[in-house]
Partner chain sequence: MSEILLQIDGREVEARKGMTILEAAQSAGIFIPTLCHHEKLEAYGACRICTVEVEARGRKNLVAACVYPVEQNLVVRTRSEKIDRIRKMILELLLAHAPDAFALQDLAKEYGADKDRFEKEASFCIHCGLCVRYCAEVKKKNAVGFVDRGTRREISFIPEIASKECWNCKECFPLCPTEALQAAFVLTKALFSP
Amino acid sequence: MDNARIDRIIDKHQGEASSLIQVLLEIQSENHWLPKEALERVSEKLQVPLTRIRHIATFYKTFSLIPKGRHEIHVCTGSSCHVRGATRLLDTVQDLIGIRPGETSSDLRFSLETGNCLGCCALGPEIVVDGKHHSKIAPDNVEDVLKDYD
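The form predicted alone, please: structure of the chain above, on its own.
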């Protein structure tokens, strides 16, 4: 991500230090992660110490300091989904995309995460891809869901 794009995001928020989290969210949304150079630029432009920015970026799970895939897959592994087959679902996802939870595919297409609850317990097992919920999904249907994400 180039400095001009980072500057536009910062300018959109009038360069206010109080907009730090929103600025980081926008950079993360566009870039899929927060590179060191971007954090340094934000620190310089907002006049916020880099240590404070790194603390925020590592505290909130939504931020990543390592490259993430263009598409984020979250598989619910909470109790309700677990009893409905989340383990088989997760195994299928892992087999199809070739990565484990917490990893990103080498082509930067997918990142895989698990979570204890995605908020739709009655609809499990469930996966969420780029914020879109796929409920009551069977392992046999995972390939059909993922083929739409290039």
Given for the second form:
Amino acid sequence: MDNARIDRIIDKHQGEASSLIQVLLEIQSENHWLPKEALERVSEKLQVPLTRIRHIATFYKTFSLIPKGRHEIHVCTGSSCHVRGATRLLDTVQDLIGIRPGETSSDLRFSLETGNCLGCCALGPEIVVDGKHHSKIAPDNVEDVLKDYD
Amino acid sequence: MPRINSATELEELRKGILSKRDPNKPCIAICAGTGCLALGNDRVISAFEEEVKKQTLEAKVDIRATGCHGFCEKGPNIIIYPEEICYIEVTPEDVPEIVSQTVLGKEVIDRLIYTDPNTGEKAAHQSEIPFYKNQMRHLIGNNSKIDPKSIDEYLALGGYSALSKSLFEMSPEQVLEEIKKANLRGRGGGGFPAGLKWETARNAPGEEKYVIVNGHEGEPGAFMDRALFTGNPHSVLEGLIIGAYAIGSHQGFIYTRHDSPQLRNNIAVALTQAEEYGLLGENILGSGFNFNVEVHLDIGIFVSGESSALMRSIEGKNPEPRPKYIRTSVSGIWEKPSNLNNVETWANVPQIINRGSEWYTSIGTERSKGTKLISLSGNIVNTGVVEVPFGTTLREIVYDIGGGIPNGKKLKAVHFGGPMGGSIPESLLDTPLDFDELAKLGAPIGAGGMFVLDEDTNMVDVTRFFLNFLTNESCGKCVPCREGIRQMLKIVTNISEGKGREGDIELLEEISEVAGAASLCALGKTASDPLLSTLRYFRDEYEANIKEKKCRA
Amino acid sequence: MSEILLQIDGREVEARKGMTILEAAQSAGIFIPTLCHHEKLEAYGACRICTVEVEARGRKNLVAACVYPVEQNLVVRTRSEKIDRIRKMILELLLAHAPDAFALQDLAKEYGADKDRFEKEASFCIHCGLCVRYCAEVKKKNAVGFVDRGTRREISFIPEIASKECWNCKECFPLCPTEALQAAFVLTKALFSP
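Having displayed the form predicted alone, please output the structure of the form predicted in complex with its partner chain.
All chains and molecules follow, beginning with the one already shown.
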């Protein structure tokens, strides 16, 4: 991500330090991760210490300091999905793609996340791949779902 | 859009909108709430659009993508007006038939209506379906009647009349007095009287004051605020503006989730439309009152919903709670008086102003007034968003509305309030929904997530789940919370894996006493509540796990 | 400057408006233990070892003395069975991370805290934030900060800044209650600027 793009985002927020989280969110959503150089640029332009930026960037689950895979898998582990078998579902996903939550596969095909109840408790347990919900899914069907994502 | 410059102009505009409407014109209201969309309702919406075009019915039939209807379990949901025929589990393939037979032919399609699994009785209309009929849907009920992206539809239902009444017929003190008399209690968790909070902020020294909508909803299993805010954003906004007027604030913040694009979008549209009509901004409705709103997005780790943490985040800082010996209503964002209420609390305000505190206090129990939104989830037949008057018993919610426990299982416990709440056993199911009654039993309502657990549930595992959640979702600043949760989770995990030792229960109680007494914010102070409530009602399960060295994980 | 009269452990204490209980107690020579407090830094309220009991307008509360502002007629107790229980537990929780820290050992003796109560998980850091805050507030260099959240929270140096600023400063080292900060810094240096 080049400085011009980052500057554009910062300018949109009038370069105010209080917009730090909003700026980081926009960089994350455009670039899918927060490169070190981007954080340094934000620090310089908003006049916010890098320590504070790094704390925020590691505090929120949405931010990633490493590149994300082409496809983002989200396994809901909220309370309702939990009692409906989310743990077994998560185990299956981990076994299939060989990474744990918070990680990205070495071929950059998948990133895996858990948590954040998505408010679709009627559909649990579910996995969401690139925003598409696969609801009331049995562990046996996960492989079938994932093979559509290269 | 013309700018509205007075109360009279607002009423004229409303009349104009209503006069253009034909109450008998068929309207297909398609639920575009989170659950139904996830089930593919976007395809149902396009199918309707295509079918209506194909039959050249554009002028004769309205299609409305609405907010959540509530009955997530049976989604995708649609309602056909004016008859209010409810169809459930609708697919795009059903669409041509629905348009021809029901919309035009006024005939009910039997296979698409609700059948009560217990009685076999069919129900074609919303008012006949047990899930809906046993509710009192003052807040969420309008979701199916409006397009959240159209301010005119909100106006058609009487929207912004409470704002106009406040600005032109009431002084800020009178508005405040009305909210106090209504005994509106905060719906975000604590149940603190909103009127008193407003008064504190109003009387706090300083010219600049802020009002904030807490739309964070980071609690797992809670989705009612999102349903209400996405489906009827103007009701929340109207409440906020009225609150700002009463408090004397000219700047508001809406704090909400980044990961709900639909919600973000609907809020943005609502703000733009309200501004264009002059319901927001400078000189609102020509009254001389100015008020602006800024949206602040966040991504939901649980602690960021704590009020002081949330205010830090609005300042662009790390959302860590700060010690609140000076209340945020006196010293909040940038040390200015800041009044924070949650989505549902704000949405209650317009109806209190419109219909009066006397009407409002006629609903509910002695000390909990009005209705409450509940997210019903877990081992329950009808998962969904429910609204009932306070005083409704938990049994009525679980069985009459929720349809009971699936697979013929028995109910074991009901858990309220997520990771900061508690569980109560089946024997207490006749308890009425009430802030104080439930708090006394160790299961405070919290934001309104009601999590139903069947007989197969191991309560030690439920406790472990919530503690594990909190290790990831607390900020980690203060010792009793960070280290207390860490150790409690270790011990509870050991117990649930059959590695518990004598004395573990006492140690858990000791840690929770310290975390409860000495933590910095409410998250730490209540982090052990699920543990304490399960120790209170299900202690035998812990003891059995320890004695029998049983692994129940 | 308005004078405020309060009572700490049965003694009348005079304080100025805006002071904290801790400051009022210190000015009167009454000892309240602290781990994350430093007079040059903004009050932080994280370790909670300074928890005391206050009574105001008939209500009793447990509060952190380092952040609670004094009030007229406030009644403060710095020791009680419950306060001692809290301090003992806080110490035991921290000793699992830094069993050899002198600051903790001294207090552990006073409160009867058992350093083996909890399984060792020696991170050596007790997250008092003294180094982080000193670097930010006094030195204004921001070479060290917190990262992550919840139980995964830890301190972390920014190598580019640390390699420029820290060699000639090191003022945060003696502040560290676990004497482990120096090791953390040296490790960072070794990893990032060989």
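Numbering follows the first chain given and starts at 1. No experiment lies behind these values; they were computed from the predicted model shown.
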Output whether residue 147 and residue 93 share a rigid part, with the chain modelled as two rigid parts between the two forms.
yes
